[in-house]
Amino acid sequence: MYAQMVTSEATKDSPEKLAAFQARIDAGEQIEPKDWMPEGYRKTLIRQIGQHAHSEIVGQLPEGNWITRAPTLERKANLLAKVQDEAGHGLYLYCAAETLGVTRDELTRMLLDGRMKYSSIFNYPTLTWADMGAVGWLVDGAAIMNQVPLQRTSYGPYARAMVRICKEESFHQRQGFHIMMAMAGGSSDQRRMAQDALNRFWFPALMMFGPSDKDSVHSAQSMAWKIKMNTNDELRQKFVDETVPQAEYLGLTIPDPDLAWNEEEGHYSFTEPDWSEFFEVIAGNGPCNVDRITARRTAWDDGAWVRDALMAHAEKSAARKMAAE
């Protein structure tokens, strides 16, 4: 229904309609599924929400690998609950994307054939239990930094989905920090594992905010439409400023020899990530890209019979309802 409505209207992007739409955005109004929107706005939202949904689903893979190997029953239960949350986040976001006229099946096909991506961070391996702490502390911490402003994004279904997601992500971040506290305050081996996890995940976490503003293709228009509320570099700087004191509290060292407090600017100066590595990972050449996509493709193929059965059941139910009428 939404697909037909939006596609027909998208051919009528007159200057007057575009100006009226932008005036609504500038006034702080939220756009709802049945409202008129420019085709570019719709496509940008599909790309962003779809990639966000895929990231939540793919993000379960490195964590699910540790559920049976977590050191205590409590840690197992906590990690299992977190993975369950991530699955729910993916479903909320797929539902939000569906209001834009795209099905979750279409989104999955776009992921599997390379037309759509997911967060680069999930293409790095989780080698030790300390990595579960680093993922919760750094990765979910970066996710919160990205996602809290999205509660004010201009598209209503996306903004509303983010309210619950952000509440649950804050729990995930605290869970990760608690793991790092235990590791950093434990034996010399545990402390070494915690520092190693920080060393490996620090720069990939900085990459989660996207490329530098000067190299970001979509940021300017997304900011104008208030799909994004902050630039990549603004969020990255805020993440560094908030995370460095946390590392100091843990007694761990950020793996950046150039990290220093800039009194004049009121921020930490830090080394930019290796953007060539970022673009290599995005292109599919990261340590775990093949494994992640293979896992998603296997799940898609193995679940075909379930989808077929559900469709057959829905068709039979609809036929019985029509016959009864």
Second form
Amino acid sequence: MYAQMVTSEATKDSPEKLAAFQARIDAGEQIEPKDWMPEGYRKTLIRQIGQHAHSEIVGQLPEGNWITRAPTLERKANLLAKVQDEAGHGLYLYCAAETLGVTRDELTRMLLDGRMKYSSIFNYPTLTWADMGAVGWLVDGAAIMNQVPLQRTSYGPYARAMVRICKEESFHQRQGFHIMMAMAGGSSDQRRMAQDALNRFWFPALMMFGPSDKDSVHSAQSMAWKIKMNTNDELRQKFVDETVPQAEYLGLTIPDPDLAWNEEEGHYSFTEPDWSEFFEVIAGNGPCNVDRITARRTAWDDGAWVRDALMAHAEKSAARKMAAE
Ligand code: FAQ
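What would the structure be for the form predicted in complex with Phenylacetyl coenzyme A (FAQ), rather than the form predicted on its own?
Whole complex next, starting from this chain.
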């Protein structure tokens, strides 16, 4: 439905303007907030950047759950810093979306009433400390794989936000891998926990890249506009190719009996995730969807007095300024 809306709105723009815009994109120019852009481009960016921002914010919940239970002071400090970074990423991204004419409040309302999504991965529970390792290693690893190319995306504010986010994500990935190294090299119970975390997070991490290319409704247009730089399947393959040797280094087994190096293709062959599970999760029926949205709704409702107080202060200050003039 969204795709139809975008297409019909895009066609309202004159062919000459659209062609000139596409020529700028093809020439590698960056589009800035005050530049003319097709309505479909603006809406697609709001959807993708907004969804990305919501993912960073909701993504704090499964990890925030473990801050008080981290096994050492150092691990606690690292996890705390990481979760705080995710809040910052959300804020950069909301700011980038705001340059497209939507407010953070509107985006939040769209998340809370189900008109906007956040990444499927955050609807899975984090059951043990090893999950903090798996999330950093695999979830941040997948996020980086997707976000590094987005540093070259055509919309300036989004590309610039990505530069800083990617730097921080690589620290996150390393802190996760470091936890996995400690667990996988630890006692037999710790090794079992590390393997169990990998077993539960492997396929959900593969789903983060979105549906297979044949089912991806937005990829063709988003790639033409350089809002996406790669297809979902390209990035998924790259992630598998880079992650398998890391699992081998840890001495852990990827839970896919059909995983095999394909010499001819120069890539690993692997089993696709269960796409029916993916579509159930993004439709709101994953293991933690209700908990996540309830937590966000509670935070929004509990923060109403802060927003009201800020507005009242801004109105009083403006009135005082007017009276003094
Ligand atoms: N989850 O046509 P496509 C992170 C939806 S950041 C939920 O292929 P598109 C950091 C899609 O919206 C993780 N929904 O869509 C961190 C569309 O539905 P719609 C977030 C998904 O946009 C780490 C429909 O399926 N990163 O983790 C998902 O071209 C640790 C059809 O799909 C980004 O958002 C999914 N996984 O490609 C934080 C990166 N996949 O909207 C805390 C930027 C697809 O029409 C702790 N985004 N859908 O109703 C992108 O690159 C793209 O939006 C994709 C999806 C690749 C995610």
